[in-house]
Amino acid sequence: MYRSRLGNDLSDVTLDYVSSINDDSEIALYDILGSKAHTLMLYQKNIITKNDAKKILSALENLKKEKFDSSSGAEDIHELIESLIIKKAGMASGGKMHTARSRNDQVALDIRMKIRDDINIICNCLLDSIEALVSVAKNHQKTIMPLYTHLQQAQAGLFSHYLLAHADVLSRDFQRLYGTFERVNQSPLGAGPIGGTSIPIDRHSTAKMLGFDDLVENSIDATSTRDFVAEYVAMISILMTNLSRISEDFILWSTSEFSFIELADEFTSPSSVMPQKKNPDVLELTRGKTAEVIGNLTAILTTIKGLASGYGRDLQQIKSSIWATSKISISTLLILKSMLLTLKVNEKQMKKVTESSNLIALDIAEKLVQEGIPFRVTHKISGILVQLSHNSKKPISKLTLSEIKKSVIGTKVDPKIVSKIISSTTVVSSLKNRTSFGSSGYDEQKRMISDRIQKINNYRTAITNRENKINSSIENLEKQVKEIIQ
């Protein structure tokens, strides 16, 4: 339909090569909505008649129920929809729908509408996952576990503290996406192919009808820029990287060597030949899908980095990367929530490992500091105690006074003070005494859980308000459409 300048139609092979019709199913409804708003604006500005608007809008309304034929010969969904409108409304009316519009601002519009909806969906899924993390944390405020650095046991901690750490990470993912929405929710419609139009349209009107906060003002920027796509996929890449880290922890902790957790059966797979196996395939796929999303970001950045200003057909190729990224992140978050809420935690094993690992070494050093001894001295004393414990194959708490004396050689520290501190220091006392803001101490867990619950509620209110604003605009648009076509 668009090849009036050219003498021949595309061959089947060439059409298959240039067509994006299969990828465009994700934005078909957005294209219909955008066309409705554009048609209403043309009518309101007296650019087309009410009769023309009625025929076009009636045809668009009927298209919402239609299954689009990918073998139609159209290059993309925009051409297909317009050709169907002309077929249903007639050329005299349907041929006016594309007045003062280009496929360039159409596709930018559709992508922005799709991404903004996906952001809201993902934000809601994020809040569900954060809520699940906080809920499980609430049940494990007394569950002792070792905390790790360099994959080596570092300090005694609580499972709730670990879960809250990831809740905070995902909260930042939420905040990043929430901020990205503001830059996505800008209307490019009416920018034309690149330089605008001489027809007296009202871009602000269509933006309002479709629930946008504002316009992408500059027509070049509106049609040819895809930085908002790169930003969106970059934010999802960071999110997926964070989900991959959780997955890696759970993969390790579900091994027989750790036995800290057990995944519910529905999130594991058996071996084809080894009946004892319970493989964490879902978590492994999360790591793999994270790589795919990072690849999508690389593909998008590589595409747009080499383009001159103005629309280039290269941009067509990034659409499938956007849809795949959204789908992966949404499904991963849905699975994570369910996995967390069905997780079995081996509290006895976690505590056993914690108590057998001399993780009170730092606590002993800090108690000696409170006796007025420089930390670097107490660090050395504690380090020697760990070495003596390792060599004698018994915990620090079982060291004799004569062994403890070896740790203070060359210092003025009374070994009896060290012995007294050792006898009063346990994993439990360590966690009771851990009072620094944001620490893994018992008291801080209650405060942080309460604070996170309040934040989740605030985030939900903010997202609901955004969704309601868009829905209200679309409902009002549909109401205006019905008034004309009835």
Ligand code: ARG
Second form
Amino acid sequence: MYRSRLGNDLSDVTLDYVSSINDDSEIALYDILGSKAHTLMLYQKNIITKNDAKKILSALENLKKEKFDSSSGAEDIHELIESLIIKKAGMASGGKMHTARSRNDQVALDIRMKIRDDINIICNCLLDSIEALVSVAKNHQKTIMPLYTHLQQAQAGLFSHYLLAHADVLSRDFQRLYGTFERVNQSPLGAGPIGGTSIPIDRHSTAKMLGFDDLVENSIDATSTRDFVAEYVAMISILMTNLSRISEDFILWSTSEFSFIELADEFTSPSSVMPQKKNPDVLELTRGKTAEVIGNLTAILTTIKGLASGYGRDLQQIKSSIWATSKISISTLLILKSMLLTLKVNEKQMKKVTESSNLIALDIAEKLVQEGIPFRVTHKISGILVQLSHNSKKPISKLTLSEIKKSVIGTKVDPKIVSKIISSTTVVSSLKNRTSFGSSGYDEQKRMISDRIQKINNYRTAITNRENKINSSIENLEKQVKEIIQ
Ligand code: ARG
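To complete the pair, please output the form predicted in complex with this ligand; the form predicted on its own was given just before.
Zooming out: every chain and molecule, the one shown earlier first.
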């Protein structure tokens, strides 16, 4: 449709090479909405007549039901929609729709509208997952487990504490995306190809009609930048990295060697040959798809980094990376939520493992500190106790007084005090005494759970308000369109 200056048409191979029509199905509805707002504004500013507006808007309204034909020969959805409008409304009116805009501001607009909706969807999914983590944590405030550093047993802990850690991680993902939305929800519409237009348009009015909070003011910036895309995909890459780490823990803990958890059958896969297998394929795919998202971020940044200012067709290629990124993160979160809610937790095994290792070593050292002994000395005593227990193949609690005496050699510490502390220290007592803010202590679980529930509620309200604001702008736009069409 645009090739008036050019001679020959594109060959099928070239057309297929340059066309983004297949990727554009994700933004078709946004393109129609943007065109409605633009047309309304052109009419309100007396740039086109009411009759023109009526014809264009009716044709746009009919397009909602249209099944776009990807073999139409159009290079993209913007060309296809405009050609359909001209066909339906006639050149005299339809030919005016593209006044004072360009595909460059148009495509930036559509991508921003798509990403802002995706952000809201993902934020809701995140809140559902956080809520699931907190609700499972609620049931496991007394479930003892070993905590690991270097994948070696470190301290006794609680399963609720582990789950709440991930609830906090995902809350930060929520906050990051919530912040990104502000930079996405700015309208580039009316920036033209790059330098603006001589036609007296009102960019503020179209921004408002489409529910944007602000404009990307500078028309060069508005049409050139994809920093908001890179930011969005970077935020999702961090989110996916976090989900991948949870997956790795669950993969490990569902092995027969750990047997801490069992995934519900619907999240596992059998083997084609080994009948006993119950593989955590879904979690492995989360790790794999995380790599794909990071690849998308790399593709986007690599596309942008060498691009001269102004729109370049390279930018067309990043759209599929955005859509794929959104899709992966949404499905991962939906699956994670259901997986959490159906997870079987092997409390006995977790406790057994915790109690069979000398995870109370640090607690014993800390109790000795409370007797006024320097920590460096108590650390040494406790270390010797662990060594004695290891060599004699019995737990610290079974060491005799004469064995305990060896641990205090060279110190002024009374072995009887050490012995008394050993016999009063268990995993349970250690978790009772763990009172520091944010620790694995029993009391801290209760406090953190109720605090997180409150936070989830506040986040929900914030997201709902945002969605309502966009929805009511779009409803209002559609109402104005209807008034003109009638
Ligand atoms: N199909 C293009 C894209 O997705 C739309 C913008 C084309 N603009 C241009 N001047 N060729 O990025």
